[in-house]
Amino acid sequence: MFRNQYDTDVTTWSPAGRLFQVEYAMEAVKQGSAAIGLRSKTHVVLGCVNKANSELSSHQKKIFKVDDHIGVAIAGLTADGRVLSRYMRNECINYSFTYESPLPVGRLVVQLADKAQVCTQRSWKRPYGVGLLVAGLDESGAHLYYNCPSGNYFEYQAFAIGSRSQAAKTYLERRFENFKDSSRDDLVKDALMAIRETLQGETFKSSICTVAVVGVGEPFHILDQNTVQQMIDAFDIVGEQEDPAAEPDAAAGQEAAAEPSAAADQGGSTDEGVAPMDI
């Protein structure tokens, strides 16, 4: 994107009908560390990648609890996400005090979208530079929404935002049809696998990711690192056991070959299966 005469003010339209300041805010979301969300009939799982500015600093918090039945994961400007999560928390408290019942997830998402939209229509304000994945559970079931800096919001079965999120989207698109009937543990496993897809050459461990769950009979909470690490270790074991079992089936479908050649093919295909997970 290049600076031009139509991007000095958020209320200035370009001849092509674009608001460049809003597009710049959406670009800030793409530059943030990845966040993913996926849901079944009974549970919603949020996950994010933890990135520290240096080896001497801790990472910034990317997942926030809003209420017992709602939580958010953010990508973009963390400060903006913190302010919006506090706004959402206040809305939940006020609704609960007034009506003595939990705030429906859809209503909160609309209020959040309206708040973001105001910043695209006031010259003395700027759009929020953060995207939010809102996970929640109410009387109508489990929900996963994405709130955009433009004021738009969308409901998803699974979604990913942030840098290198396209790799996670590709994984989720291949698997999303199974999410609706997935168990809680299977949903967490798919979330971790999607997070792993966004990493580039980094060792996948619990210290560089955060996972949170909300579901029926389970208030929103962040899983501790030991639990996440145990799941990651289990995935590696499963992957090692499944790959060799799959190779003989693939080899049987080909023409007969010498055993050394078959062994070489198996070794090459195993490397091909592992390499994409390290990207």
Given for the second form:
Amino acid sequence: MFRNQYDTDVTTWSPAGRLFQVEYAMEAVKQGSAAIGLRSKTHVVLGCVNKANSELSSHQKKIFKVDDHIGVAIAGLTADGRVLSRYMRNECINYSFTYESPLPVGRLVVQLADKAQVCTQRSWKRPYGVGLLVAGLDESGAHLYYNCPSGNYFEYQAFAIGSRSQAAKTYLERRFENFKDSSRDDLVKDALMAIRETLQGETFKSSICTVAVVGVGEPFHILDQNTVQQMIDAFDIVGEQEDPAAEPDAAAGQEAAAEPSAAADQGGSTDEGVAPMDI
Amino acid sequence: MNCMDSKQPETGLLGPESDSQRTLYPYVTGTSVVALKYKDGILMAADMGGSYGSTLRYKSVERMKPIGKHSLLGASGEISDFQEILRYLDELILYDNMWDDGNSLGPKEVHNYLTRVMYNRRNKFNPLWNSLVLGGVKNGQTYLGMVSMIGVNFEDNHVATGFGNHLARPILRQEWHENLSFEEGVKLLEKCMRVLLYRDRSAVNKLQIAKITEEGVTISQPYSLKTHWEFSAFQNPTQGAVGSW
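After the form predicted alone, can we look at the form predicted in complex with the partner chain?
And the full complex, kicking off with our chain again.
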């Protein structure tokens, strides 16, 4: 009758040493539409794919400005993402009230991860169903972090989350060694290329993606659609010409690619292929 | 805040806080602090007297302390309130260090924190009775600022609290320049402190000079200034001052 005895609440261990509810939450991140991030020494670029829930609706916002020096891109439950963004905005503004200086990115990320961790250890709570790419600039330079529903966080040179993100990851892995000394515009170009990798069949145009930049002398801001379109045209990366490039992610992207966020409720039906804990 | 053990909490309009005690006037106070920017950082001077009212009650009160790696704090006013502020800052720096992530609070951050603490306490009608001087160097940036007991704050190239504001600032305005060497800076501070010693009755002739640079804080051993009281203007100070005795 019961397929899984050990996934009825977050705090219950499986004999194999897994927390299924936490893994389902991470599955929600995978189902959300893709978000990518990459950084040089001086800049961080975030990008995401905008997918509308239905033919009749608009898409949801996936990139949020937290402060002049920090921004996030999310994949998973947008509602959870907004709650966490508000929390981060609060922390930033309180810090600058007290110290009149920007909150170090690493500290904000730790606080955020601690918040997520608490939800994995309380029976009456549920983990956040959202993964956050946190881009920021502080005294020690440009940073890109990934924050996971499990309460884990990692710092990256470049990373991608969400549906079909494996293709973007492959692209980024091939090229990340050059990112460190990249110019801002090259970084944006690579961001666009990585976003394109996550598309399935659609034509790559500015209306289906959002790009944001933060860097030295450049407060976090979302690039407006015209600028993005111009860059797409300038770089001549309209896409589709090399459609097969989307293949490598066949394993991870799976059926979910079509429906963005709000799909976490299906997490329970995922079979043995549940996410490993190491992310 | 010592709550007097009252019979029945007479919770009037002011709430249960109304019968608590606040600082209505300071008890043991220190007098002026003088500080200036120089070539490599900040120099600060303060004497070591602690006055109980107008009685010079204590003679070796240290009124300048290092705060973290990049800052130096000097205080005039209520000595015990200064000690409480130091406790706050010790905790602040401890928690900052516990992050152990390479970030640290600089003088600007500490100054702003103190501003918030001072203003917050005055809003509770329970001020910390001090004028604070905060100097420091971080990432090649020299910083010097002041906070008063009600939270008024500003930055400047040279600052002085209390009597120093009236007696030392004019000298500093006249003689201070950006490229003061260490020796010139000390000389200038000693000039200020000597004037204060002559004219401020609560100053004592035992002072320290502190220095903060990119390398860190050094606070000198206490020493005294050479004085000369035989100036003719000191002979009969009330002469020509109408109305004095």
